[in-house]
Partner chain sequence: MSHLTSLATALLAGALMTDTTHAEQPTLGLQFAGALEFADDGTLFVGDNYRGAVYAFEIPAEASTTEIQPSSVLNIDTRIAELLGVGVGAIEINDIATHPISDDIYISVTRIGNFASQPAIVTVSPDNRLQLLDMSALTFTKQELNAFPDAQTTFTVRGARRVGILPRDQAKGSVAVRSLAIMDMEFYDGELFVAGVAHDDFQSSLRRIAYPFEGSQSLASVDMYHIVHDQYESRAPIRAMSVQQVDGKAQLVAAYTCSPVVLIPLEDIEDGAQISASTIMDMGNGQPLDMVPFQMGDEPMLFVTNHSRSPRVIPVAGLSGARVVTDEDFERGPKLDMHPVMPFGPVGKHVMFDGVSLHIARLGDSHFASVTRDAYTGTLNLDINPTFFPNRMHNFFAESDIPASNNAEPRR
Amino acid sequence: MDRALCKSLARSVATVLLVWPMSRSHALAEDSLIGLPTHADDPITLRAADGIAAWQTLEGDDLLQVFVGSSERCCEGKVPIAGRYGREGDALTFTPAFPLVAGQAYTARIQAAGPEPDQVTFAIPFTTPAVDAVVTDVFPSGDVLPENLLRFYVHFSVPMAPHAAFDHIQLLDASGSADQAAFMRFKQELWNEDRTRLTVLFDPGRIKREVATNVELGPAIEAGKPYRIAIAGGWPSADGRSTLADFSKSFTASSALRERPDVQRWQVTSPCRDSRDALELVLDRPFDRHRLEGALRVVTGDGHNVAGTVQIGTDERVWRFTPDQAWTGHEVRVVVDSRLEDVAGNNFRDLLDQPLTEERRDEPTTELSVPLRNCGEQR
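Show the structure of the chain whose sequence appears above, on its own, in the form predicted on its own.
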């Protein structure tokens, strides 16, 4: 938000800014000086009131911030949720960048003139029945994964409570011992918008050879050894109505992936012309599940996109495309985004763990020509 506009908003809502003691935090809502949301997309509003002292120098995000959690756990050392500030008449509004989660406690923090800000805790009411919190998927899904694996994606049936992931998630070896330094621990956990998918990132320092952390601790996983990513039960859902049961995924580490992907190694099943048969690719390695969904396009000979549905198959090594309309012409092309990463973080241009002395390589091939068969031909 433009700083000049923020200052203008600050002046417009300046009459809201009274010294509200912490003991009177609920007076904000009772006096209708703050409008709290009742739906996931509602804004939070600070209303102007006559005769209240002003600050002329505060920006919109200095006046009002919103945090996940109740006031007892707010707010120092925490990052406020993202959103935009606006003006509606003589009031300041804050609209979250993503919809608020029903049942999750939030705290609106309002800066007062005194030494302490005022705080109001609120929650969006539930509109749907309770759903049990369970792990629905973990990607990569394969049972054999490279020792330089970069990340896991953990999917949940419902939004989960934040700031609790690494109280519950661990990497265990065959003896059940946990590697406490395997994963990166960010202050802001790596959730998708509705907190149903968590990205669990291995510490790249454990992956890259000859880096201090790798030298000191060794790799987090080693080829030929079995491991488990374990998620301990008791993790509450965001709405507080259920808790996660114990979950684990076992896998064996294979040798590291230290070559760029190569479309020339992909196996192609060509579809029949005048049919809606799927075009199928068997890839040379497992790829990042969520990047793979949108990184490949099918285009006609003259470069027009072909509309259709993508399915990701076994161990993220099978890509299947079913067109909305029957195939026409004699050939199509599969165009691959060169930034597509495999499960070790390598893309078509660069390796995650690349020697500094390595010379620049040729531009990668990121297109495949796929002939359309006559239906009477053998595959």
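What I would like now is the form predicted together with its partner chain, since the data block earlier showed the form predicted on its own; can you produce it?
Since only the chain itself is given, any partners or molecules it might have are not part of what comes next.
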């Protein structure tokens, strides 16, 4: 390769690269020498600067190579990406053998004869369609909820932007007027790890009887009346690519839950021995959706946990357990974590709103025996 030519080429390339820094590589692409891809299947092009007559005599990989990674860690000792070189007029194109991967940094090295090759780092932006931000679930899911309801869980289809929740979430009464003091407003919102589930707590001061806010404002919801939890649209998703659609859930308040849950009042459907039928419990009240899932265990007579899958049914009042293996033996036990809370925050040991005068209660019953039916004849 002619050294004067190489120097000239290197100078032309270097000039352009120096004018536009790495972060503006797309601006660089718009202008001239290097054309960077914006889609996974686009080629990388290098255009001959004016006056480089011998451009055609150079091999493609003498001029241009593309590597995985950013320029700080490029390119000595690395294997260039496999692909095909082509010529179109005064442009050299490099088409990678496989589509470039969105989000992956790549470095194009323009190999001229200067002491250092020029490099430009680029990445293909993600082109996957944005998932619409919608409310996918609200728990409790029932449409009759006790007036001492402690919390809602709001589930979203995508991670949501933080610090916007209470600009959008309101409790509305039948006339449509909002109760601005219904929910606790913490400095730190109560999100799950990936910010797709928000816990909305009622202000316990409104729930607990004879506490200041309860006395002053009354309970947030009163038995017999209709309400809506409304989530106004426009709330942006965490990646800013979608905004939430309007959502609302209507419910009627029922009288408060002021007794501890009682396993004796649960209705049991016993499964057949030697089958993989579900063991189903209809609970005495709606329970906290997320705690319910892991709070109950099925145990064999000799104390081993039975492996299986749990489904939560209608209004968080149905718990259904399908074992991995067929049922054996004559009886199993369902063991309940006494910390399991109902939707009003009452667990098997304590009520959320416990009158001070009331004496300490007995140890709760947290086990339920379930006989396995012998259905051999019918099956």
